[in-house]
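One chain comes next, on its own, written out as structure tokens in the form predicted alone.
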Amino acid sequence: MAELTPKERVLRFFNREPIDTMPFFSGMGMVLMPAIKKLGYKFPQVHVDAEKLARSAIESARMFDLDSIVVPFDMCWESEALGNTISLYEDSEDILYPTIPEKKWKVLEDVQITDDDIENIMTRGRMPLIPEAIKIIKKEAPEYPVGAWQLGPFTQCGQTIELDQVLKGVFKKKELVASILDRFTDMIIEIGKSLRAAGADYITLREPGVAADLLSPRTFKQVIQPRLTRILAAWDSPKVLHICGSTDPLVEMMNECGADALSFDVKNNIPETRKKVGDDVIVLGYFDVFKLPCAEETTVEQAVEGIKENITSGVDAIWPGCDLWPDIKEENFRAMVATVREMGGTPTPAVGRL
């Protein structure tokens, strides 16, 4: 059989159908500075213009032989749509993602998410740019799958009110936090449905603020798991659940949430995770997005050795442990991708080969 296109490869992968080689893709931000520079853009521009958002994502995938195109890149879209002002750092030459300098809700009691907010969230702020960018990508790069993502309710809450308020509230204001998380859950469900309707081929639910080094497994089970399960039940497949940080105590609960694949970062013990979930579950991860492709002290040889360890760890696809840091060392990253292409013909626990 001829070599699969990236879209064929990834969609077959999620269906657990045999593929030609291990995918190297993501469901999180993966825009790269060499691509942005090639297009003549400035980093702040790619977050506020649908055409630049789409084309920078397309060029990042094509330039480095990746298997997906993912939008958006920053985490402030929904917070901005709920009334917060973003800072784009337009005068800076550094790579600075948009942030919320000052959040309008200071305490949990201030949080108000109305039915109108939820129903019309896709019309506010920059939100309309994401479906527009997805449609551009589908037209200009039909050979690629398009990935989109949403923050989970706990992390999303931390983008609209200071996270320490939320962490304290879990223990001191349980009912109030529960009601707020339920409203964010409703909002996230609707956004995810809109992104899939716009043409996203798969979607990732990212909940990095609930790792076991931040919340106890008991709190995860009581507060977080039910809402992640509700979101994933409402979304069409393929859908991925990603949690950063320490996740070893959470693996079994993550696997109960209803995702088609589980994604982890470098703090997870992937071989132990594979034992816990068995060979039928798609496991994604988990290379260090700064150390291997970006760190000045990391040689090409070290980057290759690191990705070889990743390939043989028990994962089904190479998938970064978080957003790719844009300022990659090209020689390192190209060597990493080439290594996956060379070694990726071997079947993995959950996905066979043609």
Second form
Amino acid sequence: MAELTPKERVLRFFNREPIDTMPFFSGMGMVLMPAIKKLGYKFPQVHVDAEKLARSAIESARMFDLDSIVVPFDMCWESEALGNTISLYEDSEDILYPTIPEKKWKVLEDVQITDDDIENIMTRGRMPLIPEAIKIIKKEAPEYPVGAWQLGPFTQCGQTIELDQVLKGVFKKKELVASILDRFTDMIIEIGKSLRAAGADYITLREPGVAADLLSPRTFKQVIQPRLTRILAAWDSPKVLHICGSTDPLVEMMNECGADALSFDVKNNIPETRKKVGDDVIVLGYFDVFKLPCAEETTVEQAVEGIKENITSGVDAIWPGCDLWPDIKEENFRAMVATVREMGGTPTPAVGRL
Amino acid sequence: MASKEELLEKLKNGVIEYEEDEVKEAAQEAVDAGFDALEMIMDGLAAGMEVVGELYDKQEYFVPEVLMCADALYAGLDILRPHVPKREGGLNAQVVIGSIQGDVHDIGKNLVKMMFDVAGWEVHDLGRDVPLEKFVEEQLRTDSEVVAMSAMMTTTMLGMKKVIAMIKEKNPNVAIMLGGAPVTKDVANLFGADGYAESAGNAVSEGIKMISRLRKMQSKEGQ
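Structure of the form predicted together with the partner chain (previous: the form predicted alone):
Full complex below, order starting with the chain above.
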């Protein structure tokens, strides 16, 4: 049988239909400096221009033979759409993602997300650029699946008001925090639907702010899980739930949230996770986004060994455990992709082979 | 009137139970009664924070609880610190601290700062989203013994390496502490740092252990 296109491979993968080889793809930021440089762009420009956003994402996938194209790259879109100002670091020579240096809401009582904000969120700030970029990608690179993502309500809340306020509020101002998280939940549902309607083939819900070294598993169950479940229920498949940091105590609860796949970072004990969720659940991640592809000191051989460990760890695809750091060492990254292609013919726990 | 022991207990428990008002009351009472403010800080507030660290290690407390305990500690520290005679106020040491450019998260940084505040260090807090060269300038300006930097994201962590190189080039004796979610021991070693804390929580654990050591040093000095 002929080789599948990346899009066929990934969509079949999420349906748990047999595929030709293990996909190497992501649902989080995957823009790479060699691609940005090749296009003649500067890093700060790719966040504020739909064409540059789309083309840098396409080129990153094509240049390194990856199986998906993902937009956007930074985490400030929604916060900006709610009235905050981003810092782009245009004068810096370093690779710095946009941030929100000062948040307009200082305390929880200031937060006001109206129905109008939610209904019209896709028209505010830079938000219209994402559907526009998705459309460009669909036209220019139809052989690729397009991944989009949203932060979860807790993490998004921390992008909009100071995270320490939210963390303390979980105890001191329970009802207020609950009502704010509900508004964010409604907003995230709407944005996710809009991104899928614009053509995104799958979506990842990322909630790193609730890792078990920050919040207790009990708080996760009471405050976070119901809202993640509500979001995932409102979105069409395929949908991935990602949490980074300490996740071992959260695995079973994550699995109850209704995602088609679960994603973790390198801190998760994947073999244990596999035992907990069984072989029917798609497990992704356990990919060190800095040490293997980027660290100056990591040799090609070490990068290959690292990715081999990742391939055989019990995951169903090679999927970075966070945004890929853009400044990869090309020789390491190419060798890692080649290794996945060589070894990817073996079935994984949840997905068979043609 | 409450005894010294009673007030120490009240300060300690107030921190553990994150009862800001109780801590404020006890601190004021201690000042009014003329008790040794440094002893109140070390054996009351800091002793409470040590227990908080143990509760965190046992996963009975998580970051929200620790933040609330820190608020209670500062409520007491604000009242007691002005009454600590300057030379007695700690180690007469200075630290430059901040979250690195591109990173607007400062929970871990603030928890580490608390450790230095308790210990009576002079803290030069540069805040967050701090340009790399600012760390170097501030270290040179203040001649601080320690520079502590935090980054919550991989995307900003790499800036630390540059700062370390710039500082070590000018002043090889400065101790550098790194902290933040993406910072591992390997990374700290690779970057040439002298210490690290891998998360806000880890900063709590490590910071509180340092407070313990400082308390022991303090009590030896007092003997």
